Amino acid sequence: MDSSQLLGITTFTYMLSTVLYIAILVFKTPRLGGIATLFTALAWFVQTAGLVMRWIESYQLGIGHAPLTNMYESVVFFAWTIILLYLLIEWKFKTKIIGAFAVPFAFLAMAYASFSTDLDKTINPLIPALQSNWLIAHVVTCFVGYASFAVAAALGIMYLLKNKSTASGNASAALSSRFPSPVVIDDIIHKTMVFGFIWLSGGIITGAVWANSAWGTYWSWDPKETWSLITWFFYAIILHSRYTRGWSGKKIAVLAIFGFLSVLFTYYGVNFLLSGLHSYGSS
């Protein structure tokens, strides 16, 4: 078995997934709940052997490198990320029901990723500007913090469900009332963004050091570095104006949706839409 099989596995572990973490919210299933966990965390794993798998494939082609250098395979990281936070906060604060909002966005990813026809997932020699110590822990670094936005968007889109059921008293009542209370959704919020913050920023740090070393300069203004920063910026901004202002509830939840939204021009937009030094990574 291929590190495509496994991956390909993945997919359809995900799709089920975000099956049962629907059918607890809607059908109000509470038993459903370990056995989506299960499923989430072996698709995990699974996942994990896949990335571990293309990682040796490279070695046998003699091109040896972590599998983190094209869009194909940072897609698949990148559901491999929110997954990972995802359990981690399913543990932390012993709630399933935020799995139907955050594993569905792994799910998306990788369906993108086994689906679509605009990523080469053929395993390839790195480009020199590749060729560095770096990239690991630039690429690890963003996508924690990308998944952790993610992972705060899809909270934000269960905070304002809750909120608006709440405020009308309408039949979505019911089902809202199987959420946490809007005060622990907006701690986790608030939490995440922060860890994502964090990540982020050491994500922008050791990829300044990485474009010294490759090109020669710390910061040049490519459309992926200028985007980077203006992500950076509005999450700022946003965690600045919960400390000194008071910034919580449909507010916060708003902005993480639209931080989100940010991250994927970031992350997606750029590499297709905009040409510059890091266009290599739709190739």
The other form holds:
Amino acid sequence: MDSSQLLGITTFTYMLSTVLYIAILVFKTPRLGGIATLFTALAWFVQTAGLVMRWIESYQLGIGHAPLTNMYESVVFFAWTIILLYLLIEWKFKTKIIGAFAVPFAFLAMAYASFSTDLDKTINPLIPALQSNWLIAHVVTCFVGYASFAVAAALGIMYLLKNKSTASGNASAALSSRFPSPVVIDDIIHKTMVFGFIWLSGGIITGAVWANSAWGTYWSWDPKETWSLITWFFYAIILHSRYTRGWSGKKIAVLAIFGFLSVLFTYYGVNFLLSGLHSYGSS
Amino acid sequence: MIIFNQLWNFFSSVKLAIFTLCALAGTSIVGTIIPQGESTSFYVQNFGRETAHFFQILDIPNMYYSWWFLGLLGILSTNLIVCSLDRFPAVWKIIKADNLAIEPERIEKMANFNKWEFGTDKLNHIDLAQLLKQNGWHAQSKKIDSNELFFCQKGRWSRTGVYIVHLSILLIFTGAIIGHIWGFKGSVMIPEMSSTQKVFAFKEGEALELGFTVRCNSFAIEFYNNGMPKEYKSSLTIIEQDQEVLTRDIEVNSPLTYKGITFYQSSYQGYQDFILSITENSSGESKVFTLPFQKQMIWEGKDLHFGIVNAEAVGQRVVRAKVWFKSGDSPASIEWLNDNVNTTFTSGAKEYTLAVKQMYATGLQVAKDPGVWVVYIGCGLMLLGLYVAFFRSHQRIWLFKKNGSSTPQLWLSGSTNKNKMAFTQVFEKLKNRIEHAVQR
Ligand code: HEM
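Following the display of the form predicted on its own, present the structure of the form predicted in complex with the partner chain.
Whole complex next, starting from this chain.
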């Protein structure tokens, strides 16, 4: 078994998990719950094994670096983190419904990583500038942040669905009656956003420290850096409007979705639409 | 005075903070779309004369250092300072408050409250302070007439969390300003075996005196099998008043700092010249020469003549060189030497060890930034402050033993400044423990 097979299996099992979680939601079959969780956890272990294999393979090629150094690897790690966070939330808040919203994000990320032709999947050696432990710290912190924002956005969509159906009382009301209460969803949105904010702050900081150790400049306003700062400002605005202006519920749910769009642009849009120091990420 | 108050209110408002943050986020987008720091002609070419002129007026080509962007940062800083000065005293008062001075009526009105009534005086047999302590709450207590009030709290310092975050932002700005005023950024190319006392500033290209000399002893590149560069490495020596003070290898991501000035390996340049080192094996004497391509040189006093007659390159990189070598009157020998590998030559009665390599210049980025530690402390404080602000809370518990009326009562109440759901669980648990202990 090599890493690409393991990661391929992961993609399909995440698809199955997605289907299972949606089935729980649509067909009201809570008995599937245990299976869905078990399946997702298994897929996550397979993915972990895949990442470890890829790490080992890089050593066998005489390159030797953690599998966190290009766009492909970061998308895989992003999916891995989403599932890890989701499983923690499922365990902590004892609800499986969120899975129908969060797990698809991980599946889509893996599908994109596996099938897109934009991404180079080979294990490449690192140019000198990338050979730094700060790179690993930087990628890990950023992607834990991004993954929490993804989960916050998934919860935001869930909140809006719930809100819409309780307001209008239409057919989807039956579906969303099984969602956690709006107060609980709102609380988890806030918690995931706060968690993401700390990690994003850490991501920006580790990036700055790394740049300083490689080039002697901790901040150079290149497009990627600037977009991460814009995203950071955006979440700071959300936190302040919530904390000091009492915003909650629908407004925050919408902002959580927009925040994630900003994350996506920082992560993906900048590499393909704008140019800068971080252009290595597009390989 | 009225104006002062108005200004104070303006700058302490969170509305202004939200406005400024939105403005910063929004305008920052501009500089990610319009390339920064290009020449005037670049903008004229890409955007037309009129637009380019408009850009010039608004400083768009350098927007992150423009008056209006720095102005926004200034407003943000003022906002942070005034807002903190405005609010912190109240927070300090809560941190330092004497919570035993509370009016009993307020205990009754808290979100988490429970009241027990007892027919007998069995309350007196229970050590309430001990009971609280067993549950992780260290109590202060006070007698009020025949009643007794207990108070416990956790995490009161967590109230400073947001102020630490806000302070950290100011620190980061301060560090950036210090670096801007007392630091510089520049670069320099030093050929191997040469030295320099100056570097060239990025901004205006002006020469900056280092105050000491840096010599590049050697430069080396390693490659992966696929030809990608693996590592650039330079050996640098710092020289002060003709004394060698320090010699160190630097690599990308592993710079050298001397007297606050840091040298970063950033690029290199290959030359057509060669570096030849010759060792006379019998005496151990050795010397290094810089050789232009196809030019004869002499080691005076040893009567050695030598030169590079041919070379083979892959791309810009020389992989081997053909060396012509002659000692005194003995016949010359010619041999291909691999780049930077020791080879023994016999000429006349003596043996020599030769190594030849292509000559490079090392490209260094040179920076002095006395503010960077302030920035790093700011960053550390920010993470600490965020952790405290988000994950710690100030939890307070009051327990009031009321003996005055005919039936003795026990009041328990608690409050927290955030994460109310989690606190309610903590409160319920404590309530059950107390109930259990008292009922026994
Ligand atoms: C990029 C800049 C800023 C960051 C990263 C930041 C960060 C934070 C954080 C993390 C919190 C805690 C929120 C919570 O507990 O949910 C907070 C609260 C707060 N911030 Fe900021 N802040 C920034 C700028 C400002 C500015 C300019 C002001 C000026 C008025 C401000 C005023 C406040 C206030 C009043 C609170 C609530 C404090 C309290 O009463 O506990 N912030 N901020």
